[in-house]
Structure formats: structure tokens, C-alpha cells
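Next up is one chain by itself, shown in C-alpha cells, the form predicted on its own.
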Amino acid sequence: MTWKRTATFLCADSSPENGDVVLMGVPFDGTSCFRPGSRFGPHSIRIWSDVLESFSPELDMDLEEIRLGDLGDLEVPVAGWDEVALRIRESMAPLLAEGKIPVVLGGEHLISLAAVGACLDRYPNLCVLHVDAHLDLRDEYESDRHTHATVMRRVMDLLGSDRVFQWGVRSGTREEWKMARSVGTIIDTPSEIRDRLGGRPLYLSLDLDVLDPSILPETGAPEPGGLFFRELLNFLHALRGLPIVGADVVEYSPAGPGMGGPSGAVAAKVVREVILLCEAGRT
């Protein structure tokens, strides 16, 4: 695999072999349809991470005290999902084989499908927690079965509906809502996840548009009526101790290849908490 490194997340080690949790960027937004630009997300998140402290007071954990690696950004084509998916899976496989926990920085939400597939190869009883404003359960979108709007439908094709949990959703078609309610993917509280998970390994997929656009406007498909930042953090912190074996944070879409706006600080802080949750579940 070919990697590009322009910045490193906060205090991460640029040698990924030194990490138990390993960051990898996937700058792909080939199916974004409203506000493209999430391909610039991984770089901007890393730049904005410099404004943060490494310590999370709510989790009482510090990035300085864990083994965190950062591979940089995977070089992927601007289009051609099959090749992108192959590169994601091939890059994650050795990390998972060594017992490391990959945390993927998007990029658009479709990249989660390949990341889940890689984790499923390693953990056959994998479950997925999908945190998002949108259900993403369409079977096709604009005549394509592989898009950001169909990603959880394709994940359900891999896992079955009983191993997918959705939280924070507030948008979808009538057909998507009917499907989600009929198969019971929507959960209301973290305790429901613990009860239904039953100790199985968990993949966390977090689309930043779950936050209200007043909190994070720089995203691919802003959806009013969302969470405030503290609500999201309270939910994430309640997941502490769950066996998270892989995660992604996707759909931060800065305006261009530079720093982007202060939404980058919001995205970076979410990434920090996700990293520490992965570490907490590991130990």
C-alpha cells in the first residue's frame, strides 16, 4: 500500500508498528452528491487536532499514555469503488491480524463498508453500531448499490439486520424507516447496545452529520434537528468498556484542501474520544 503523510494526529506515533490503536485516513468522496470535499477531511482533522489537549477528563484517559500509531492517508483513486474497497481491506488486514484496532478517518461514509468487511474477516461474529443522521438503508441511490446512501444496507447484507444497531438517525425515506422499524435496528440508549451485543466484538461507524449543522456545518449532507456536541459525547462515553475492534469517523467535509473551518476542531475531538474508547475496550 502507498501512504501519504502530511500531518500526524496530535501525539500519535508516525510508526504504526508502535501502536495498539492505529489511525488511517481514506480520502475518498467518489459518491458524494451534495457537498463533496470529505476527501480533505483526514488532513484537516489532523491539523485541527493540535488545538486539543491529549487528556479526556470525562474518560480520565490520555493519548500520551496509550500506544497510538498513525499510518497517514491511504492513496486511493478519485473514483472506482471496487479498487478503493480492495485497498482499504488489504491495508487493514495486517493490522487486525496483529490485534491492533484500526480507526479510519474519512472520507465519505461508503468507506465504512470496506472497513467493516475487513473486520468481519477477522471477527466473524462482528456487530456494527451506526451513529448517523441518516439511515443509509436504500438499496440503490441514483442507480448505484454502492454509495454513501446505501452503505448500511450493504453492511446488513454482510452481517444480517440483527447485528446492526443505529442511533441518532432522523432522516430517511419512508421505505428506509419501514425497514429499520421492522428489523429493529434503531436503539435509544447505550444500555440497549450492551444487552444486544452480548460481549461480541463491535465496530463503531460515526457519521459526523449526526451533530446538528449549527455545531458542525461542514459535512456532506447537513440535516437540521441533530445532536448537540455534549449529547454525542455523553452517548459515546456510555459505551466505555465495550469491545470495539474497529471504528471510523466520516463525512467531515472542509471547503478545500487546507485547514477548513473550526468544524475541524469538533471532528478532531470526536476522533480523540473514539480512540480512547477503543483503548478502553481493549484493556
Contents of the next structure:
There are 6 protein chains.
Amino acid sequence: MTWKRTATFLCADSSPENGDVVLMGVPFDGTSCFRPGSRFGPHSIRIWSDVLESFSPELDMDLEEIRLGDLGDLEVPVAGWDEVALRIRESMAPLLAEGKIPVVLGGEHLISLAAVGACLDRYPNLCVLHVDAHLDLRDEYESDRHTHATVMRRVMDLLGSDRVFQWGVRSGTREEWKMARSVGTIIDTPSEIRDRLGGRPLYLSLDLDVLDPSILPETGAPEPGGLFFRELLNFLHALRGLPIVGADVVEYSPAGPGMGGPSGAVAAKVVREVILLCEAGRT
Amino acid sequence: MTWKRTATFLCADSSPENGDVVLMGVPFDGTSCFRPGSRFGPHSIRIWSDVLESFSPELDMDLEEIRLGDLGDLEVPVAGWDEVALRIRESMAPLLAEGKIPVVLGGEHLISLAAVGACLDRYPNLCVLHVDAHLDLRDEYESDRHTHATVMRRVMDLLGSDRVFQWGVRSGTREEWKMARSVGTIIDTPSEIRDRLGGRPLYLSLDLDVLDPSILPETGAPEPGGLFFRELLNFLHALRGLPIVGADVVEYSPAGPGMGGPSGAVAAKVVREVILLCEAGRT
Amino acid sequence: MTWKRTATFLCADSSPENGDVVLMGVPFDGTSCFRPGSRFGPHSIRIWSDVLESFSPELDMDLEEIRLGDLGDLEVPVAGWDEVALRIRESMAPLLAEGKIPVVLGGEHLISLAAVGACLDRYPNLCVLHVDAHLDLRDEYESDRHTHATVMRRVMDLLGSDRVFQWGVRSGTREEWKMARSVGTIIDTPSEIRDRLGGRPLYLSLDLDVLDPSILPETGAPEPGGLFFRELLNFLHALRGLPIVGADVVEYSPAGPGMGGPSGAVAAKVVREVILLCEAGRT
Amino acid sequence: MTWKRTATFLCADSSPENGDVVLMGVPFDGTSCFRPGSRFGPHSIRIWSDVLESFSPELDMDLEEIRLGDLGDLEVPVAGWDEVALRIRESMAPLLAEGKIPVVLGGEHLISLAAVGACLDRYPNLCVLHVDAHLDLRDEYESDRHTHATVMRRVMDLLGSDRVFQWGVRSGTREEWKMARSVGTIIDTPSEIRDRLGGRPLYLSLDLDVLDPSILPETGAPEPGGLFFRELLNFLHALRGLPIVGADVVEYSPAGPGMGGPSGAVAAKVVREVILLCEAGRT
Amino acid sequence: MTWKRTATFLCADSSPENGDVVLMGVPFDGTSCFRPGSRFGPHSIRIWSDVLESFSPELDMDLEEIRLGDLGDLEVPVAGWDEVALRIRESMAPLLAEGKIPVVLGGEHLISLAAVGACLDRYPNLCVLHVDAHLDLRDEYESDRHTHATVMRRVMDLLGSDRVFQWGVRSGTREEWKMARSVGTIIDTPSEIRDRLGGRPLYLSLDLDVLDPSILPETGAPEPGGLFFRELLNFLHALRGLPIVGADVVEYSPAGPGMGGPSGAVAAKVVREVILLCEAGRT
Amino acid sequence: MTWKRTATFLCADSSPENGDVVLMGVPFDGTSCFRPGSRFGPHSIRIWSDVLESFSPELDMDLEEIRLGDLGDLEVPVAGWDEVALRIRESMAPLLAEGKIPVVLGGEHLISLAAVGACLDRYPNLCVLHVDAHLDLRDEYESDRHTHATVMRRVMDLLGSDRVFQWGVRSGTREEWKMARSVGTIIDTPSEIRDRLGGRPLYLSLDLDVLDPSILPETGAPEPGGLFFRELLNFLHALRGLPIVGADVVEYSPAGPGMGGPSGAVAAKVVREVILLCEAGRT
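Could I see the form predicted together with a further copy of the same chain next, after the form predicted on its own?
Okay, now the whole complex, with that chain kicking things off.
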């Protein structure tokens, strides 16, 4: 694997071998059909992280008190999902083997498919919590089975539909809604997740477009009518203690290289809380 | 009438004779006193509509299952309200005569005056529901009786004040508030509209600045403290079944030609729901 | 003191001797550590004020019915806090001596320290209400005791910690939270302020970043998860009648000279309500 | 006349009675057919003027050594040219009567018509030098005879076509080019102007879109292939000594209120040089 | 083929069967490795074309006097070059068979490969004139042989290297420069092209990044030190009379859907002149 | 010294001990009086460097063939020049002692003073070549002797005025121009520098605002009428072979953290050529 040096997230250690939780950027947006740019996301998240404190008052935890590594960005081609998927899995496998928790910074949502695959290899009874505005349950999109719009359908192919939970969704085709309801993926409350998880290891896939576009305008497919920041935060905090073994935060999509606006701070604060949740679930 | 070819709204048919609901853009902003630009609105709404699904989960309706036409943009002069008003009325009259429901994409709010006039010719007992941040009840503005700030006063001149209902208002002069309260235009709930309407045909005039400027920053007169997107959506959904015979969505105001930002998706989603409401009221 | 001519806020009188409430801009952002630009704030607030009505429907008061002056902007150096502080105090002293209420337009938060100092000279039993996303209670920041991040600690040095009340805070280091809680500065409701104030004169220091970054993206240290506009407004309106003797509205930070976006309207509306509150407390 | 207080241009005196050259803003853009916004121009020019020195090395003159006044902005309606024209002429007449040289900050190009009219009243043998990308010689535009696209045709109606000189033009209809060539308005060099002027008083009307859009992107009708800044400056400097009795600088068009970008510095530097040329022609 | 309705370029006829020169948009940017967004190019070019006159004073030709069609945008997948190439070729073949001249609006540069292929089928002795900042002669880029960075190498594979002429290039790897010089593709003057062409049919592939980034900042790989607009125009005008049988204008890359800035006018003016050149070569 | 990890410039080695030429960012803009933001410059330069090839065709040199290190960004306080100066000198001294050539990425122009000081310690007969739009020869600015506007006056205090050469200047006060002319700092051609240098070691201080604001709009004090990119490049290339022992490239000023636009590519290309010139002068 080749890694590109980047700024580090807040106070993260640039020596990843020191981390219990390890950040890695995947600047890939090759299937974004409306507005590309999430390739610039990992970089902008790190730059804007500097506006934040390392301390989370609600979780009463501090990034400076945990072991957090930051590997920089994985080098990936602009197009060609198979190669991208391979590199994601090969770079995550050794981290997982050592018991570290990888947190992937997207990039677009399709990368979750490879990341879930890597975690499934290590944790065969893995479940996935999918937080998103969109159902992402199409079987094909533009004749392609591997896109940001089909990613959860492919995840279901890997795990079975009963191990996928969806929260925050508000958009889909009539067929996707029908499927989600028949399969029963949509959950309403954190306690419902806790019940259905029953102690199994959890992968958290968080598409930032679950937030309202006013909160995060810089995203690939803005869907009005989304969550306020505090609604998302309250939901995440209610997950505290769940055994999260891997996570991604995807679809933050600046307008250009080095052109991310203030919603970078939004993405970064979500990442901070996700990191702390991963840590909280370790112990 | 001359029409300018444009992109179409989502999956609309470009042959308007096929439509039961028919979109038409009116790129006029000649009386915008603070920030012009709503002339660029119709175009940007159509471009951003592509980010949306055609299916509305709350209404359980799909644009692909109805007959929707899109006429493109009406050619109008930059200044000179009388001529603009004439063209709006003359282009709407044949649609109304055939029983079609026109949905006008603004442009600024003054265009509602002509659109209401056209509908009134066809439906003499028409009522108007005015959703807006501003009362728009001045009698004159800068010595002019026909401006975006006097439009509802002029509509009252046409219909009488008891057939105008206002919702969402939060700004006006002391005199406008006094008048609105004495006349009793301001209503609080959808059921109150339903009661007062009593089955008469309804024109819906929706000034997008009723939304908070965080939701829709691109507007001619941003007024902080507005509605969240879901508040507006819930209100609209509660109107389901009312006999809407014409509608407009106005005051989305991009910064320049081809320069509309993500709030275009906000405007487009409102338009999608308004179209579906019109359809729902037909049957 | 040298003043720079500026546009005036809404309908303010440009002859300050006519004002009971007097606006003054302080375009200083010399200690902004993340994103500078609040030096451009006073100017942009005045330009965007034109989008507003002078009438506040909730307070039922109108700027046109009070005596409001606008001095323009104080000339201050780019760096060198001591000189800036001196100029602020010397320009406020004569206003306070005449019983006028100064409302300072920032600029960054450190200017509140000098403004509080000037008010304290005139009102020795002054209390301070601090509305902010950040606790600002560090003792030092980058080895400096006078920065936007230490300003409330320095205010405590002046008044004692029991005369400082904090509302809206959501970010700080572990140490700052510990201190705030042990000293008891954080208050929850307007009525609690009223009780603790007990009729003493109040200085209101309002850092606009208390609002969510979606509402006010143009600020020096955006902290996601903040207040909605109506939450802030409701809080302010509940202060009605308190004897506010001075106030500041700070940390609105446009991207450049003459480059403030629509959140200028947000800042301006907050300023309008603060002015009216000052007036309401006079009588 | 009502004037709106504004910031002042660089070191201008805010007491206009002290000025030999007097600035006045006219924030009108009512006939801008493509991209409005020049109403925000005067304000942004003044703000960006602060980046400049008052000294012009090529002219070896300093604004601080002349008597320069700045009246602020004329209050004008959003639409209705007749009223706007009246206010421009009535506000310029007394200045001209006292022998002052007015320099008008646009606003759109149509305002030149009223300004030329005012100067013609005072200087019956006035000639006009028109610097622009566009010929502006249409007889009508959208059935209107008074628009930014017909302004020089109307000026010709006032003065006769032999007293209008055009420089820098690169765009027009086939008919406009034919007319310009048959009448012989287009001149190539400053010395040609000097010859044809023959000592008569000159009005300089400078549409900033004569500059390439890379130099001044913020304009109402950007026309690629324009002048570099130094080409315009060299041309202006070659006019030194001509008896300029009035001037305007128009069509700088920021994206919104308080949203002018760096091309404000371009407009401001042109204004500085025009002011100095006016002064140089006085003596 | 499926076409998406769009606005039309300036005064183009929306019935393509009426055109001798026919525009078609190809909104594909699937291999853009730095900054994507040229998928939004065709749409923004059309919108900004409205700022232009239809008359070109240098060519003394008018778009209104020729037969120009505009097909709208070809529907293409986000990724998957083979399918995109197929659709381009299949949509161009019938146009070419009827003797029409297609002008393709990109999109990224790789689309030229398919367009050249289509023209080659019809004109076996076709030559290609490549105007660009970059040599685009890599054999592979990121292990891929079909990307915007290899496109001219692939064109050479089709035609042979002696039928490719390059002008305006200023960037490449050491290897690309070596190759270009050994093969002799780089030409200096229009007359050299005329000589080497010797009457054969010409395809013009124009990557807008040949212009300086100040002239066209919205592009996928801005390379400082490029051409001024008038340099490019002079070059194009010197091609007048050459038998251009097909052309593309590519790599104009707005920041988002409906978010193209003023450099849209630059792209549109280049397109206008290219259309007129095509027409001039027909007769 | 504390260094902040950053992305690396193009293909630079992140192990600085491997470099003959060594980049170091100094994100300080504490005295920028008009538009701050150059603190965000080093980061944005590195991000945009990725759009460039490592090969310079004019110099026929390739960054991949030299030993280039990149230290990341020096941690500096927001205000307090003395401490900033100390850190710059202490971090440069060991590099210079090993014979390495430091290239400093600004940040504002005042940092050149400390960098020149560090080089002077190592090379007592150092000369300085100052490329800038502004003379920067004030003795004081706002009562401060250490600002971006006085930096070359202070450099003269260090070296004597006969060892400072200025090129590209076009703005200053009457007094600064008088001084520059009496001292004879302004030079016209590269050969003049070569003559006056006479083999002594050279420090190159390059304020990017020497370029026209159309080329580099993102700068602290845009001064219209500047150099085209190729003019600057030609000048730099003519310096080839001069013994440059240290250099800085300053005053690239993005609008915010992670918000640099395309002029980042301009700054990066200048940096690439400066690095190669440093290398060329070594041998």
C-alpha cells in the first residue's frame, strides 16, 4: 500500500503503530453520479479539525487521553472499483489483525463495501449500522451493481439482510422503500439497535448526508429535510458502549482541492465523536 | 408567447400537451429591491431537481406516475411589469381553459399577482394561500404600487381580503401587522385553512423565504428565524386533498446565471411536493 | 479618537449626539487563531441591515421610534491589544458618562474585555452575561493571557467570578468545564439570570458563534451543534426589562473586505433586537 | 435629494463642499438584462479602495494633495428610469454650477445618459468619450429605448454623433458595427481624441467591462478578449491634461450586498486614476 | 441514444435536423484525476452563451445567418469508458453520414478519442489539431490506457503520429516532451498547419485549459502561464477556411451542478467562434 | 521547534534530512492590515501542487531528479512578532549550517525579515532580491516598525541599502518612491542583478502580489496592473545560475482554512521554479 502524507486529525499521532483507533483516508469518488468531490473530503476534514477542542463534554472523553493514529490517505485510482476495493481491504486487514479499530474517512459511500468486507473477514458475526439520508438499496444503478446507490444492497449480499440496520433514511425509490420495509432494516431508536445487535461486533457506516443540507451543504447528493446536528449527536451518544470494530464517515464533498468550506468543521466533529465511541466500545 | 427551451424538471415531459400539471418558468425579478437574481431561479431549480428521487415517501406518490409537463421559460422583459403581467396571463389562460394546473417557477413574488389574476378568470371563487416570511401588504413601496412588497395587498384588491390566508409570516412594518391582524388573514394550522376554504378552489403562492436563510440562503430578502424544511413539508402535506388549481414557488435567487448553489435542491424538493399536491387535489 | 465613516445601521442617525443607544464598530481580530476576518464584520452587518424592517413584531418596538446613533468604526491597529483596549475605553467613557448605552460591533471577542472595563468604571456593580459557544476561560492561550480564548477569564479577574453568567456554551477544554462548573457560571434560563442579577446593571456580551454554523457559517471558530435562530431570539426576548448598560455583538467574520454573505442578515437581526432590548431596559 | 451615508473612497473628505472633484454613487441596475448587481458597486468600490495608496506613481499625483469630496450614495428607486434620471440631474446640477467635477460611481451604464445630460446643460459644447466593450448603439432593446444597451445611441441623440468617441469596443450586432463605422465614432489612439476634441470640455464614460473578464469578472455582461489593466491605464494616462468636466465609472457588479470580490480593487484603482485625471484637467 | 433536454446555445435551433453544424453535449468526467466537474460544462456553456452577441466582428459572420442545431446532452454513465465511447460514436455517425459537422461540448478530454474515431470512419484521411496546455501523450496513467492524460497517444494509435498536430502545449513529463519533439507534433503557426494539412479534413480538439487559469479558472487541471484570450482567438481566426469536419471544446469544469462562474462566457465565446469556423470551412 | 505534519509539496521527501533544498511553511499573517489569510497559504500551495508535473520544460529540470525535503509547517503564535522571528531563525540555522537551501512558504511578508537574518548569519555578504508589487520601505506603519509594509526597510537596516535589489514594484507612497530612487534599489533586468551581485550569495524574497490580481486574486493586498505569469517566469529563468542560498514565496492568502482556490496552482508553480533555481545555483 502507498500512503500519501497529510495533515493529521487534531492531536492524532502520525505514527499509526501507536494507535488503538486508526484513521485512514480513502479519497475515492468514482461513482458519484450527481456532484463529485468527496475525494477532497479526508484532507478538508483534517484541516478543519483544528477548530475543535479534543474534549467532548457529552462523552466526557478527550482525544488526548486515548491512543489515536492517522495513516494519511491511501493512494487509489480515479476509476476502477475492483482495484480500490482491493487496496482498502489489504490496508485494513493488518490493522484489524492487531485488534485496532479502523475509522475510514471518505470519499464516497461505495468504499464502505470494501471496509465492511475487511471487518467481516475478522469478525464473522459482524452487523452493520447504516446512517444515511438514502436507502442505497438499488440492485443496479446505470447498469452497474457497484455504486454509491447500491452499496447497502451489496452489503446485504455479504451479511444477509437481517444484520443490516438503517437509521435516518428519508429518500429512495418506491422499490427501495418496499424492500426496506419488507426486510425490516429500518430502526427507530438506539435501544432497538442494542437489542437486535445482542453483543455482536458492529460496523458503523455514516453517510454525512443524513444531516440536513443546511448543516452540511458540501455533499454529493444533498437531500433537504435532514437531521439537525444535535439529533445526530444524541443518536451517536446513545450508542455508547456498543462494540464498534470499524467505522466510516463518508460523502463530505468539498468543491475542489483545498476548497472545503465551514461544513468541514461539521464533518470533523462527527469524526471526533465516532472515534471516541470506538474507544468507548473497546473497554 | 415565446418560450425559451430549458432543461426539464426531473422526469417531466417536454411536451406540455401531455401534462395535467404543467410547469412554466417566469425569470423576472424587476422589482427586487435588496438582492436581485430570482431571474436565475427557474433554471437552477430544474438543474438541481436531478438530485432528487421522483418518489415522495410521505405522500406515497411518484412523479413518474403522473402526467407532468414542462413548458420551459416564458420570455419576459427585464423591466416593465405591465408587459410581464400580460404575458403571464396570456400564457396561463389556455392551460387553465383545458383544466390543467399551472405551477409557476419564479422569479420574484410580484408574478403571483398576474398568476392569481389568470386563475381568478377561470375560477371566480378562488382563494389564495400565501406562505411567506413577509406580509407583503404595503400599499406602496418606493411610490410604486406593483412590487414584491405590495403583492398581497394587490391580490386582496382582486379577491377581497377574506379570501387571502397567510401562513409563516414573521416580518413586516407595524402598519402591515396591524392590517393583517384586523383583517384576520393570518392562519395557524392547515385545518383552519380547510375550514375557511370550504371546498373552493385554492391558489398556493409559496415564497421560499418562509424557510430559514440557513435552509435557503439564496433568496432576495433573507429573514432570519424562519421555518425548518420539515416544518414546511409537514404543513404542505397537511394540505393534501385541497383543490389546488394553480401554484407558484418564488424567490429562489441564485447569485448569477448558472450559479445556483445547493439550496437549489431545497427549492426543487418543494416544487416536487407542490406538484404532487396539485395532482392529489385533482382526483 | 479617530472614526472611519461607514454606512449606518438601518435607520440609525449618523449624528451620535442624538442617540440614547449608540453603535460603534471595532474592526479588530488580532488574536483570532483559526479564521480571521471579524475585522470586516461591522461593515457587513450595516450593509445587510437594509434587508430588515425596523419593526420587531415580538418586542412590538420599532427602531424608528427610538433615538439610535451610529458612530462608524473606531480606527484601531491590526495588532497590539494594549493600544486597542485603550482606544475602546477612551471612546466609550464619554458615552457612558452621558448615560448613553454603547453597543459595540465586533470584531473578535477580546474587545469585550475593554468594553466591560469601560462600563465597570461607570457602573461598579456591573454583571456580565456571556452568550457563546465557547467557555473562553483559559488562563493562557499560546502563552498569551489576552486572547479571544481567555477573555472571560480576564473579565472574571475584573469583576469576580460570581458576577459572570454564561449561557449557550457547548465547547471547552476539560479544565474550562471543571472551572465553569465549580464556579457556577453556567445558567440555564433567563429567569435564573434575573434572579442572580437582582437589579444590578448588566453588560451583554454576545458571541454570534453561539448560533449553529448553519445559521452563521461566517465566524472565526464554527462549533457545530449550536442554537437555532429562534432559540437565541426567545432567550433574548426573555431578558426584556433588564437594565442593560452596554453590549457587544462579536465574531461575525466575513471572508474578506466587502465579502460578507447572507449571514450578515443574521448578525444584523441580532443587533436590532439587542438595540431594542437596551432601549427597553432604559425606561 | 436624499443621500445614504457610506464609507468614503480612500482619503476623500466626507464634506463634499470641500471638494473640487466630488464622488457620488448611483446604485441603480434596473435595466441590466443578463446579470444584475451593479447596484452594489459603489459601496464595494469604496471598501476596496482602502487597499490602495493615495499616490499614483505614473501621474506623480496624490489624492491627499487634492480636494476630493464624497457625497455617499444617491437614493434611487429599483425601477423607473425617468425618476432615476431626474434625481441624477438634479443632484449634479448644483455641483456643476459651482465648477466642481462630479465623478459618478455606477450602477449600470444607463446612468451615463442622465449624467451627460446634466453636464451638457452646463457645457453646451460637451463631447463624450465612451470606453466600453460594447457599442451600446442599439435603438431599442426589448422594445425599450432607455437601457444599458442603447445608452450611447441616446447620448448621440443629445449631442449629435460627431461628438461621441468610442474606444475599446469589441462587441455589438452587425447593425451597431455598421453604424459605428459609418458615423466614425471609433477612435484608435488618445492623440486622435485630443485632435477631434480640440479643447472642448469632455465627459468620460468608462464601462469597466472594457477590461478582460479575468481582470474584472464581477460585471453585468462579461465579454472575453478585453483589455489588460495596464492597457487601460496607459490609455487613461495619455488623456492627461484634457479638460474632463464630468466622468462615470460603471458596471462593476458584485454578487450581492456586501459581497464584492477582489475585482473591487480593480474598479477602485480605475476610479483613483480618473479622479486624478479630472484634477489634472482642471489646472 | 437518449438525449437530455437542455437550454440551447444562443440562437441555436432546437431541431437538430435543421442544422449544418450540430452541437451535442457529453457530460462525462470519469477519468479527471485532479478536479472533476467538466460534467457540468455543457450546461453552463449554454447558459452563459446568452451574454454574447451572435455576431463575430472579426469573422464578420453571424450565428443567426447559419443553420445551427443543438441536440442537448447525451445520456452517459458516470464511469465506464467503453460504454461512453460507444454512445458518442453511435450518436455522431448519422450526423456525419448526412454531411453535418458535429461540435462536441465536453466533458473531459478523453471524449475526443471517440469523437475522432467517429470522424475517422467517415473521413479516412482525417488529421487532428490538438490545442491544449498538456501534451496528453502518456501511454498509461495510473495503469489505465484510456484517460484524459493519454488521449492524444491513443489518437496517434488510430491515425498515426504524423497526422496529429499540437499547439499551445506547455506541460508534460520529460518523456512526453521527448516523444512530441521526436515525432514532430508541435507546430508553431497556423500556416504550418495549413501546409501540413494539405487540404485533408481536419478535426479540431480544443482543451480550454490552453488558456491561462486567470482567463478560465474553472478547469480540471489549471496550468499557469497559458494563453490570453486574444492569442487563442487570433490563432483560431487564422484557421479560417480549413475544412473542419468535426470539433470539440472540452475541460470547462464548473464547481457544481448549476454553479459555473463567469468563465462560462469564455467557454461560450470560444464555442461561438469554433462553430463559425466550421461553417466557414464548409463552403 | 515544533513542526505540524502537512501534505508534502508534489514529490518532496517527507524526511528533510534527505533534502538539499528544504521547504518549510510559516503560517503567520499577524500584521496583514487589509486582508488576512496568508496563514492558510503553505497548506493550500501543497495541495494544489499535485496538479503540476514535476518537470519544468523551460529549465529542463525535474523535481524528481533532485533531493527535495519538506519539513511541514512551523508552529507559530497568531500574534507577537519577536517570538515568530526567533522560531524562524532557530529552525533555519541548522539547515543553513549543513549547507542546505531553505525555501520558506508564507505567510505574510514580514517573515522574510527573520529568514534574511538567518541567512545573513551564515552568509555575511548576502544580498537580497525583492520581487513585489509594493516597495515595503515605510519606516513605520500604524506606529509599528515590524510589519509587512516596512519589511524591506528593516532588511536594509540589516544589510545596508546597497545590497537590496527590487523588481516588479508598482505601488508605494510618494516618500517610498523617493527613497527607492535615491538609494537606487530598483533594477530593471536580470542582467543588472547579475552585475550588481558579482557572485555574492543571494536571498530571493518573492511576494506573489507582484503578479496581477487576475493571476493571483487570493492575496493580502491585491494591486491591479501587475505581471502576467509568463513575465514572472521569464524573469526567474533569467536568474538561472545565481547562487541562491535561501528564498521565500509569500502572501498567497486563501479565504479560509482549506479554502484556497485555483490560484493555489499559480503559487505552487512559482514555488516549483524557485526550488529548481535554488538547485541550479548549487552546482
